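Next up is one chain by itself, shown in structure tokens, the form predicted on its own.
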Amino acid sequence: MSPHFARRVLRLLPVAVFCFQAAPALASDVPYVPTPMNVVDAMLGLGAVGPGDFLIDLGSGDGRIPIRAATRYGVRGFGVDLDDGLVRQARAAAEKAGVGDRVAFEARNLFDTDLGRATVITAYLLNSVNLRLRPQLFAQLKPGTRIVTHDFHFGDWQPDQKITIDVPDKAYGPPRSDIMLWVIPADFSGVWQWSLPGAGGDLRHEAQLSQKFQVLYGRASAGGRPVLLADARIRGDAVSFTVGDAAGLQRYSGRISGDTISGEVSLPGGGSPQAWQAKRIKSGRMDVSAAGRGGLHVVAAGNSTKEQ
């Protein structure tokens, strides 16, 4: 450990004692810890990098994540971190990488950097930084995008995907790391209108819808019958839901446009998928605000004083 990383503990351990509410945690606070390079690897795979892609780092470090993904995916991004040496370390390995073309570093806040370019970020932070950090998530990133961390959370909400590799060489707490994969979820909430034909002629549906993050949940009708409404998964800009009701399943799935879902429905009685739509008349607003903020706690786990 070196005498910088074990002052910057010995300045977080304070903070062990204390929620995350009434002390919470800056970017600057976060100790820097080299990701290895196994989870590097791991991260990116999760996030499906590919050559697309532009990927944004948050808390940089020595530059190994941005390098990786375009010496070995062919991406374009850049990192930001606090620490002007790690910049210009991560800077120099970039140019001998082949790569000074493809991935830029720079020396800046995190919370003062737009975000809006990216399709894939990547940070090994603090949960407490994480959360200050997730309104700008929803407030720049587009439907679609994906977030990839390294053990820490966004409190409440879940991710899509996380899987638990081994990490033998890792510097804190036990030898395995979480790796977790959030998508930025469109905002389906609202009432939902659209007609599928029926035996009497068209058959008006209707859908009232509320979410929660990726959690779409709700309840429609048929003809001004209810009807069961489960299943609804939203994925990006892609949703999919079942509605039912005696007489059989309907399978929907399709992708959001402003106030219009196109995509296809899967009938009772088998067939091919027919086209479908359903038009928004009512805006609702996607939840994304922060639940149970008094019980987020900080604690010290083993030789780490990183976030649970």
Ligand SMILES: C[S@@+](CC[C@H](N)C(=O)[O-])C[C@H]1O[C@@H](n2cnc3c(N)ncnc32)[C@H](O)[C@@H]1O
Second form
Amino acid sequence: MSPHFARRVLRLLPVAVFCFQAAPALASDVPYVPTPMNVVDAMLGLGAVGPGDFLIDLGSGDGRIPIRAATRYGVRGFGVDLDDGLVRQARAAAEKAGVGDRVAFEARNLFDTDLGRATVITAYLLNSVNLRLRPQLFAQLKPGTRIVTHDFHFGDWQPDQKITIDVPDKAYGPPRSDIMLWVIPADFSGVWQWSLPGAGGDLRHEAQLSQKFQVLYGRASAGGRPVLLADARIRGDAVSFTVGDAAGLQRYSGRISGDTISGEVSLPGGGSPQAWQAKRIKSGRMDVSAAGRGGLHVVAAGNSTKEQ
Ligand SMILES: C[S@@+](CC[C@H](N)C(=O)[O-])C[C@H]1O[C@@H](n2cnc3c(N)ncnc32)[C@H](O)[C@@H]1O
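Return the form predicted together with the ligand of this protein as a structure block, the form predicted on its own having already been given.
Now the full complex is given, and it begins with the chain already shown.
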């Protein structure tokens, strides 16, 4: 080492030592509290978890959720946790349960994790952490992906389903748990057109739809005249709604693929449902922002849940 280089190293040494000491350990967003096993089973049940699923547990602790999903339903997947010790514990537990080849555990930040492979996400985090996570879920998850949380929610994104169960051995709070299911909705917003055979020939229908999470807002017309649009529901890539005019109610259901909805319609007067297809002639944009825009008539609404 040249004397010049040695002097530079000596000058920089205190800075390097300070930086090393001051480098913060990654702070956990949520303390470790395990989900009681009866809640784990209820979460997997509400999420309708099955053999074809790929499950990711965000903040996986001792790995109990992915391990139970693998042993009971043959699911594949992984868990991530900032706590290296818990990750090692989870890996050992997976090996012991004989599912070490189906579920993996990684020491990493859930916010830096690619969630794109998931068909089911599980989480026992906090409301504030879930809210920070929400944009990542909408950016990375496919429509139809189920998200199951224990006790904590996603703010103004209402769950599609919620159950409450008794938990006699709960570590804190009252001896019960809320378990909630959210399904990532496809984006149905925009202007849609379709035709139905009418007495005087084909009748052009049009629906102008806006969407906030899984809730549809909008209006419809038939032959240029306003008609009732009601009872709209979205579940993943599936939609259903009712259109009503003087002739009666038409009940539509279908699945979206790109700018096409294909399905069937039940017409007034009974008879078997007919095939039906709608085309999107103008795209919209699903609103997943924290602050609502509102303004249009609400035609569908989810269940409500209280703040914890
Ligand atoms: C309440 S525990 C839940 C453990 C497990 N999912 C269960 O339900 O039994 C939350 C876990 O999240 C982990 N965690 C907190 N912040 C995290 C982050 N940013 N990235 C990954 N894991 C995190 C904690 O270390 C803790 O193990």
